[in-house]
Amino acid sequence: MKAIRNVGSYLFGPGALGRLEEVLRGDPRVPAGPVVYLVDHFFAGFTAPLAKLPQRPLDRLIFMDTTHEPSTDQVDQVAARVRADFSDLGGLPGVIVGMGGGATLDMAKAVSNLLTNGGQAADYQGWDLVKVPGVYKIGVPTLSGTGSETSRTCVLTNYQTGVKLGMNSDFSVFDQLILDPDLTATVPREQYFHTGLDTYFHCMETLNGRARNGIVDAYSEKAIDLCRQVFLQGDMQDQSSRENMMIASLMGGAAAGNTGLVHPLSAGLSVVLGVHHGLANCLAMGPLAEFYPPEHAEFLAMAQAQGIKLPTGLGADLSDEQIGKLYASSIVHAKPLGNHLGEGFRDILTPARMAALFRAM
C-alpha cells in the first residue's frame, strides 16, 4: 500500500488562462522568482494565447518543438539552456509553467524535475528514481486526452537504448493546473479524436487488468462514462464536449500507471517508427479485438460516430528489422503486459505472435 500524490490545485473553466496572473503572483504557495514558460511551437504563430501569458523582464518563453515525440536528449538539452539562462540564479527559476499537449506537459515536468535533481533526463528514466522535489510547476493542457496534467510520470523516448519509458515519481505531478477548455477549440479533428482516446484506453486497460484499485477503478469508470458521452453522443468538439473530455483526461491521467496491451505496442511504435503517442494507440488498438473485445468494438464505434477514418495498412510493408525492434521495444514493458496477461505474458506474446500484430496494423 503506497500514498498517492495528486495535484494540489486546479482553476477549470472557459477563460480560466486569463486567471494565470493571479495564480503566479497572487497564490503565497508559488515561489517568488522569474518563470519560464515552455510553450508548443504550434502556438508560435497564435497571439491570443500568448498574451495571456504574464511575461515579466527576467521571465523566459521557449518554444518546445513537439514534431517529434519527447527525447531524453532534448529534455537535457532545454534543461542546460533554462541553467545557463538563471546562472547568476543559482540555475533555478521560481516557477516553470508547461503550457500544451501531452509532449510538452511531460518536458515541462522532466525540465522541472531535471533542474534540481541534476545528471540527464535518462539516469531518472524508471520508477521512484528522482530523490527530490524539481521547480515549482503549472501545467497548462491544450489538448486532452494524454493524462499528462494529472500522472505522475513524463514519458521520454531514449533514441540511444530504443527505450521509451517514463519518470515515474510524486516529484513528476504538477502542483498547480490552469483547465481552460477554450484551449482546445482549435485542434484538428483527427488530432483531438486520436488524443481523447488516449483516456479511453488508459482506464478500459486499468479495469481490465490485475492490479486494481478502488479508488483508480472510479476514476477510469467515470473517465470511459465522459468519453462515451463526448465520442458517441453528437459533435465532438462542441463547449459540452471539450469540457468533458478536459475532466475525462484528468481523471485518466489520476488513473494512469497499470495499462495493459495497448500502451507498449504503441511505445514500440513511437520508438521505432515515430508515431504520435495517440495515433499509436489507435494503431495499436487495431489487432486487438481478441484481448479486448467489447473495448475494440466501441473503439470502433467511437471513430464511426465522429467520422474519423482510422488508417490501415501500416504494417504491410515492414522489414523482419523493423519488427524485431518493434518486438524489443514493445516486450520490455513488462509491468503493463503482466497487468493484463500475467507473468507468463513472454509465453503468450511470442515473437512471432506480436509479428502478426504488428503486420495486421
Given for the second form:
2 protein chains.
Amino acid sequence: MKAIRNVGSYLFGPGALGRLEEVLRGDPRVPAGPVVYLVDHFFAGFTAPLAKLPQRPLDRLIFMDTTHEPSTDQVDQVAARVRADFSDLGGLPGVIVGMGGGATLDMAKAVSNLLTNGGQAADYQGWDLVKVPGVYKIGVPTLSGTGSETSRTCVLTNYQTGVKLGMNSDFSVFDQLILDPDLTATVPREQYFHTGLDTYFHCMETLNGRARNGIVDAYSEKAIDLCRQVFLQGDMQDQSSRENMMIASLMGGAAAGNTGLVHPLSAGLSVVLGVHHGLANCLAMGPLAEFYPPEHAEFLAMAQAQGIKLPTGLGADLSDEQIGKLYASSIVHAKPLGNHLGEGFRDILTPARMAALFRAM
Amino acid sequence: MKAIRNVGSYLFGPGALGRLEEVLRGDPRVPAGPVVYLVDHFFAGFTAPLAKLPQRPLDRLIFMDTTHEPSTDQVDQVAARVRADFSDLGGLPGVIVGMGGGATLDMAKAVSNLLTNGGQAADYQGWDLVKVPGVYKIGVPTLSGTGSETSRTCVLTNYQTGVKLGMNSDFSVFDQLILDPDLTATVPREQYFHTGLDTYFHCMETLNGRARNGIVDAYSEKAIDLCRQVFLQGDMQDQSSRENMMIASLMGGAAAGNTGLVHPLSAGLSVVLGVHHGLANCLAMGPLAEFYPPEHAEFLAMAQAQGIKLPTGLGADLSDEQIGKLYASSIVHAKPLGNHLGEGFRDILTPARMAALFRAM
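Now show me the form predicted together with another copy of the chain; what you just gave was the form predicted alone.
Let us now look at the entire complex, which starts with that chain.
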C-alpha cells in the first residue's frame, strides 16, 4: 500500500513565471511576509528570468552554487544566512521560492524545513524526522527530469560522514509549483538530455521491479510514454517537447517508486567520483544491456535521435581502489537492488561482476 | 494556462479502509475532534464496510440518500443536523469522512464548506465563492468514474431555481483520500459500467476539444488507456480492473478539463427527466456517432465486451414539451458545446437537430 503526498497546486504553461506575483499576492493560501528567492547560480548570467521575479524591498535573492551535488553544509549555511537576514522577524521569511534544477529545488526544500525545525540539515536525513511544516515553499523548476518538484525528499550529501540521503518527509513536498516550459529553453543540450533521462530511468526501473503499485505504475507508464515523444519524435527541446518533458518529470516525481540497478550504480559514481546525477545515470546504464534489453536499446536510440554523444572511456582509467569504493557505495543500496534482483542480489552482483560493469563504462 | 489544485495525499490499495483509524489518529495533519461519517445509504445494508469505520462515542454516522441527484436542500439539512449535534463544539466536528459514490462525495464536500462558511449551499454555487477552508475532509470513494474524489467542485441542484451548478473552489478539494478497490466489488454491474464510462467520456471529450492543456491531456490519455484495459481486456470488475478503474477515475478527476457534447446532453436528461449522471451519459452518447466516430465504436465494444445492454427506446416516448425542455437545458452549456463545435455551435445544434438527437436515444 502506498501513501502518496501531493504538491498542493500547479500553475502550468509557457510564461507561467510571469504570474508568480499574482500567486504571491493574490492567493489566500500564500503567507504574507518577505520572500526569499533561492536561485540556481546558472541564472546569474541571464537577466530575463530574474527580471520576472517580483522582488520587493524586504525580499532577498540568494544564488545557490550547484557546481557540486548539494551538501548538508551548504544548506546549513544558507539557512544561517536567512535567519540572520530576517532576525527581526524571528528568523523567518514568509515564503521560500526555489528556482533551478533538482539541486536547487532540493536545497530550497531543505532550507525551508530547517528554518522552522531548528538544528542542522544532517539531523533530518532519513525517514519522517522533520517534525513541523517548513516555511511555505514554491518551486520553479528550470530543468526537467529529476522529479524533485513533486517528490517528498531532498537529497543531500554529508561530506563529513559520507552519507548521501534525503529528508524523506511529507513536509519536504512543495506547497505550489510554477511550471513554465519557457525556462528550459536555455538548458545546454547534453544536460537537458541527461536530466530528462533521469525520469525515463527511474520509471523504467520501477516498472521492471518487484515491488509494484497501481498508481505508481500508471504515472510511470505515462511518464515513459511522454519521454518517448520527447526523445524519439522531433527535437527534444522544441516547445511542445519542453512541455511534455516538464509533465513527464512531474509525473515521474509524483510516482517516485522504488528504483532498480541504474540508480544504485549512479549513486556510486556521484559519491566516489563526484559525477552529477543525470550524467551518472547515463554512464551507469551503459553496461546494463543484459539487465534491461529493450530499455537499453531505446536509450541508445534516444541519444542517437537527439545527436547526443554518450560518454565512454571512464572505466579504463579507474584504479583498483576506486573500483573498491564504487562497489561499496553501490551495493549498499539494498532496497532498489533487491527490488530488481531479489534478496540474493549480492550473489549476482559480486565484487568481480560489479568491477567489470564499472570498467565497461 | 491551467491552475491545478491537488488532493493533499492518497492511501491506495486493497484493504486501505482498514487503515482509516491510523490516518485519523496518527497523522499530525488531521485535526483532533469528533468525526462525522457521511455514508451513502446504499451501505446501510452492508455491515462489513461499516464495521471498518473506527467510530468513537462522540462520532456521528449519517446516511446520505442518493436516490436523486444531490440537492442544495439536502446539503442544508445535513449541515444543520451536524451543527445541532455539535452545538457544544461551536457546531464544528474535527473531520468529515465522506464515503460513497460521486453524489455522497459531493455532498460531503459541500457540507464541509458550509459548516465553516455559514449561510446556505446555494450561496456558494459558482466560481470561487467559498471564502475559508471547510472542515478537514477525507474522501472514501466506493464507486469509480465520477472523478469527484479529485475534482475541485461539488455539483448540486437547486430545485427552487432549477440551477444545477457546482461549488467550484480550491476549498472543495479533499484533504486526503482512502482508495480501497475492495469497496467497488459490490457495485451492481450496470451502475459500475455507467459510472466508469463517465471517466472515459469526459476524458475523450476533453481530448477532442479545442481548449487544451498539456497536463490535462496527459492525465486524460492515461485515464482512457486504463479504461481500455478495464472494459476491453477481461472482466471490468475483477480485482486488477477495479484497481485500474479507481486510478482512471482519480486521473480523470485530476484533469477535469472542459468537456464536449456528451456532458451537456447528459445534463439535460438529468435536469428534465431525473436520469442519474452515469446512465445519462451513456444515453447521450447513443446518437453521437457522427461527432465521435472512433470513440462511439469503442463505447459499443466496451458494452459488448462486458455484457452490458445499453438502454434504448427513451426517445420514442418523449413529448414535444419534454423535447423543448431538453433542448433548453442542454444548449445552455455554452462552454463545453463551444469547446467542441466553436462559437457557432447553435447554428449546428439547431432545435430540430437536437430534437432528432434526443428522439434517437
